[in-house]
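We begin with a single chain expressed as structure tokens, specifically the form predicted alone.
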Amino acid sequence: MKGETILTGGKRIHLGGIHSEGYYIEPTIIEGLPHDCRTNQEEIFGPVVTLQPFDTEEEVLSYANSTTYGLAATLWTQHLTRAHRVAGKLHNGIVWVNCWLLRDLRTPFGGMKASGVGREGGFEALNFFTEEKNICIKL
């Protein structure tokens, strides 16, 4: 990319033991990305973070949104009126106020949109673990 700076880390960390072959990399900051880059519209699964400025609630919404994916997201403001708000227009399955991971497994989580399909954790959980199966025999 073009433009883009790496605050702190990207550079692989090389792990022994069983973890040798691994492919690991620092936790990640990088700044100056455009909202529509592959960075910022795939999931990945490691360290990585990217700040992106915005200058209205309808700007960074659709940024957020703009990403086929939708697992979780992360909100964070003073506001109590703004987190309800933004959170219900999120495109995600679970939004994170002011925190991350933190979740009670008694409630339901999954992604929207190429981020899952259905849900695990509470009574969605029975639905989605479970295969049924209809035996009939006539006597």
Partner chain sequence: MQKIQNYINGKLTAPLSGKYIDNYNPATGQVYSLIPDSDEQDVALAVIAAEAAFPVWSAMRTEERSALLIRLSELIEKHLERFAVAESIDNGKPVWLARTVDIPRAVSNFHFYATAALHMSTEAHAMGDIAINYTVRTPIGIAGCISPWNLPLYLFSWKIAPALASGNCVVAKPSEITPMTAFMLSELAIEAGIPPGVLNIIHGHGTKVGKAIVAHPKIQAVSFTGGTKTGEEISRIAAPMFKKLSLELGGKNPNIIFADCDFDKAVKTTVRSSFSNQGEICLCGSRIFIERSIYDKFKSAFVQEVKKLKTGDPLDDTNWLGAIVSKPHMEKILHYIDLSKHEGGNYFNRWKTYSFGWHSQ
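Follow the form predicted alone with the form predicted together with its partner chain, if you could.
Nothing else is written out below except the one chain.
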């Protein structure tokens, strides 16, 4: 693979007037990085994404599942069985197929691995905030 390239962005934006000391960063797209480098393993939590090519399902699953995190994944395909197959093998608490951030508040929300413990949403949250007690009565 050729070296790292910033395809667009990569810099702070300096605006004028009252915004001259504001915190602005250009939306940034990077390609040419290996899947296991720190930029591709650690959470940046900003307007920075990387592009990486893949050849097979197996290969992309190994890349996708290679981080310590397991919150959400997005999958784009028109192939029904591939969508089910890949969704089933992703180590993420939430998988969106052909959409993103489509939320039904009843569904379990949360991550696997280092992305968290437990789920929020729907009755999951009401169960979390209550304690169960079982009472057994002999007839």
